[in-house]
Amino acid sequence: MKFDTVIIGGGLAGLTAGLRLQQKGKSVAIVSAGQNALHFSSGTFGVLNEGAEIPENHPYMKLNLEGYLAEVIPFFASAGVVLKGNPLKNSWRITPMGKRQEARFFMEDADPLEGKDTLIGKKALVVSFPGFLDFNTSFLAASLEKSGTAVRIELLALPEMDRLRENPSEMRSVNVARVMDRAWNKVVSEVKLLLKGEDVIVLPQVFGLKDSAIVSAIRESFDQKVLFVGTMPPSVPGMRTQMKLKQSFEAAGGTFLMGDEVLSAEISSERVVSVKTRNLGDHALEADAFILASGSYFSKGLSATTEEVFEPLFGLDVNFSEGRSSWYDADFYSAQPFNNFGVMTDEKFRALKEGKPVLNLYAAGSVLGGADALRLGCGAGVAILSGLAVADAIAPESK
């Protein structure tokens, strides 16, 4: 099978690059092994923590950063994903544990706060459901009270959720969201009966799994301000965003090979000729260009032995330090050097192998060297912006 571009990895970077290329009129296939980091998102995308200096080896150094940041909101809007936020300045979000964290772009479920200590309101009603352990109301309430908001917690028991409560493993955010797609208006009615003068209502992000309009409808149903706070993974807004990107990619003519894995590649004359996958067997995927968006250690985009960190599919150059003891800091809360390791590229994001660029192989997302998301707060930003940049490098002319 022949395509203009084959992308290895169906996460945020792969979907961004794939959709961009389809919009440019290219034929694209994405090979996706399954779950990706979007399923762990809490409704926001981080780009760079305020005051953080971009290291010389960071992927952002290869970008017209401000130019690509200005494209993020309209690009996602083209896929039906509404984002809020100032492209050039961070706001703050409330995490599932009640802490405040910087973020740049906010999905419809999330509300940007201007500052780290912004008061959400004088009195807040935090609503959850009996047996729903992925939304920690106690931690959330303690954090809000520390910021000066008086908090009251209520658990809303709905008959529609009785079946889920029979098995604790079923009481996860996605399963709850499937119920809420049908019962959200009943939640609105019940919450109105619970209010006792609160000016803010805090709800878990378990609404609108397939249709984000439900989130807006809930907000419009109350005179009070409604805040949706993320749950422990999996993430409802993250999964909804992934589904919309995938649907837009396929609607534009893209081929999405779900539940498959690239096992081998043929390289000749400094170019990738084809790749073979587990499900397709001897039927190779050929393309003019290939994008490695396979993620980092968790998704096996990078692997390690006791002596080296390596990229397992193409054997690409990886920037890692010699000596395993230099890979980590004994202080668990310090920046960990291994998060900075990854595939090396040239200025066009073409992957390097033995010091030379593989002429038609590009890398995007967290597989890139220098993409230290935990320290810089920029994992999603690297995925989105490098995905756009790689697509533009492959197809500089629009359709």
Second form
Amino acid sequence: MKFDTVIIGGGLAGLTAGLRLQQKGKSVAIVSAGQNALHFSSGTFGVLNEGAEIPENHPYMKLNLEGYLAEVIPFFASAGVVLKGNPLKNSWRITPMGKRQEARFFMEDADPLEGKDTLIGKKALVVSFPGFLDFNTSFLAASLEKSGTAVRIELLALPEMDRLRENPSEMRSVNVARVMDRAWNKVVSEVKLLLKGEDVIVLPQVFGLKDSAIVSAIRESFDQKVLFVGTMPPSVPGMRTQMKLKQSFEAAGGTFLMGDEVLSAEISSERVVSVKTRNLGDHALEADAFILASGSYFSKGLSATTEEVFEPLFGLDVNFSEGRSSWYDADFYSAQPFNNFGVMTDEKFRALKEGKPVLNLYAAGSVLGGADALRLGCGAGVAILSGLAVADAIAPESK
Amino acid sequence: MKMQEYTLSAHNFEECMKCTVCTAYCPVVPANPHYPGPKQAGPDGERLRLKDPYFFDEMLKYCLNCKRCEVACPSGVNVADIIQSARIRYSKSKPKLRDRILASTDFMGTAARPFAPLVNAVTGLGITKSVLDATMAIDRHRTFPKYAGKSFEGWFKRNAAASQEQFKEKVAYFHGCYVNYNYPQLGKDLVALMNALGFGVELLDKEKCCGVAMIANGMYDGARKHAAHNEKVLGKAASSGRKILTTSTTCTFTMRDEYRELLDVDNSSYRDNLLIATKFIYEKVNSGEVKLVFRKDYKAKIAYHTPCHMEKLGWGVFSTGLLKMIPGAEFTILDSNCCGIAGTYGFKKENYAVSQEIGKPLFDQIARIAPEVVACDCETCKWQIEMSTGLPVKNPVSILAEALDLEATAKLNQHE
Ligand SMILES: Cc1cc2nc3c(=O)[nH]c(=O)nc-3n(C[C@H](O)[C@H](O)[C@H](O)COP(=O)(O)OP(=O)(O)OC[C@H]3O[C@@H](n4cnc5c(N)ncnc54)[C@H](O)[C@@H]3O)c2cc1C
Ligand code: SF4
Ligand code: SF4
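Structure of the form predicted in complex with the partner chain (previous: the form predicted alone):
Everything in the complex follows now, all chains and molecules, and the chain you saw is the first one.
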């Protein structure tokens, strides 16, 4: 099968690049070995922590950062994903533990607070459901109280949830969200009865798995401010975003091979000719250009032995340091050098193999070296911006 | 690296990182609270079962074996294989008479076919359905697949076998019980289509039911016997270099992967030669070996449903790729959803409501799109979608046979 571009990995980076190329009129196939890091998303995209310096070898150094940041909100809107936030400045969100964390872009059910200490309100009503353990109301309440908001917790028992409660191990955010697709307006009317003069309502992110319209409908139902706070994974806003991107990619004519894995590649005179997958066997996927968006260690885009960190598919150059003891810091909370390791590329994101670029193989997202997402808060930013930049490098002309 | 090779156990069980992504994609979890869900039933439960079989939970029978958990797992864990092999190893429950009847597709076919009009009339009667419902717990809402008066094999021997000799290149065809007893037309369409593409069709030397329904209903010894038999006849065809084509995703998946993973039957003798017909055809068209001429007057609004096992096989692109080539087709690929029937599962009274609830998102989307025909490569999905939407469901092979100008196509494909 022949495409203009074949993308290895269907996470945030692969989908961003794929949708952009498909919008430019290219034919694209994405192969994805399983679900991806978006399923663990906080509901926000980090671009860069405040005050952090961009290191010399960081992927941002190879792209027009401000230009691409301005494109993020309209690009996601084209896929039906509403993002909020100032593209050039961080805002703050409340973590499931009640702490404050900075981020750049906010999905519809995440709420940008202007500053680290911005008070969410005078009195908050935190609402959850009996038996729902993935939303820790007492941690949340303790932290909110510490920052100056009085908190009351209410557990809302809905008959619609009874069936879920029969099986506590499966009472997860996504399954609650499926019930809420039908029961959300009941939550609204019940919460109205529970309110005792609170000026802010805090709800878990369990609404609108398929469509964020439910989230905005809930906000509009109250005079009070409504804040949505993340749950333990899987993440409802993250899954919704992944679904929307995938649907838009397919609606634009893209081919998504879910649950398949690229096993090998044929390289000839410095170009990738084709790749083979587990499901398609001998039937190779050919393309003019290839994008490696296979993620980091978590998604097996990078792998390690005790001697080396390597990229398993093409054997590309990885910027790891000599000697295993230099890969990590014994202090768990310090910056960990291994988070900085990844595939090396030239200025156009073409991947390097034995020091030379493979002429039609581009790398995007967390497989890239030079970006310690944990320390710099740049995980999603790298995935989105490198995804856009790589698509533009492959197809410079706009449609 | 080395160490991991030695610690790897069956079905990648210890690769699980407890992320619960599988649970988020399991169609049964939201519909049936008694089902523990893939993570609990699979890798989590396995840790306990390995310590003590006491921890085996009979509720694992609610798993549809749809493999959606495996397709979604970021860590490559074969969750459904873990669940099904636990059922094989530990389940103490004996299949009921009802389960045996539902599972014995080829025996039922042989017995019922000569009396087809009678059987169809009787199984279609309200009173029979009520009796089956009450005595056998087969849900009264179900429409039984009709039995055809003449089997596909019989038709083939009388009407097609001789004319296959004129073709130099040949393929073997595993038709399965459904084509043989319930819907010979699909087999006839395949023969007409392959002949037009320049290939003769041969039947296997006495195929047996792939056994998927036996696996689902706990009749493992029977399933193993069928697997061993089929391994011989498919292996024989493969050893003479034949590709073995199928028109059912589930038979294909069972003989390609479940024999090996669940029944411990080594199927390497034919595994690479077994493929769904659309994959074979797509590859021939793609390489330019075969040319297609479409009828100018063919128009249809088609929506394609990807069966769960097609999703797992990853071969949906071939069926959709071919359907997209039809100039007169207005074509949509439906969202990835399970139809809820899962073979014999949805026929059981205790599963009927769950089965319909699982399929609802799919039926709703079909209603919104309002196609003239739903395309799908699985016969049990066909029953379920036809019953639940009232729309006709056709195999892509039949749609192609209708959309092509078979005579003109045949002229272009006379292989030397
Ligand atoms: C648990 C977790 C939570 C995170 N949360 C946040 C957050 O809240 N905000 C934020 O800004 N950043 C977050 N990050 C950072 C994250 O890395 C990025 O946000 C981003 O989602 C990474 O996208 P990606 O497409 O590069 O990689 P991934 O999302 O990891 O996707 C890679 C995909 O490639 C597939 N793949 C790998 N190898 C192959 C192969 N050979 N063949 C086919 N497919 C293959 C994998 O199966 C996977 O689906 C998080 C990261 C992790 C691991
Ligand atoms: S998706 Fe895979 S890794 Fe995650 S819990 Fe399920 S089996 Fe484990
Ligand atoms: S095979 Fe299907 S029904 Fe069974 S656990 Fe996996 S997703 Fe659920």
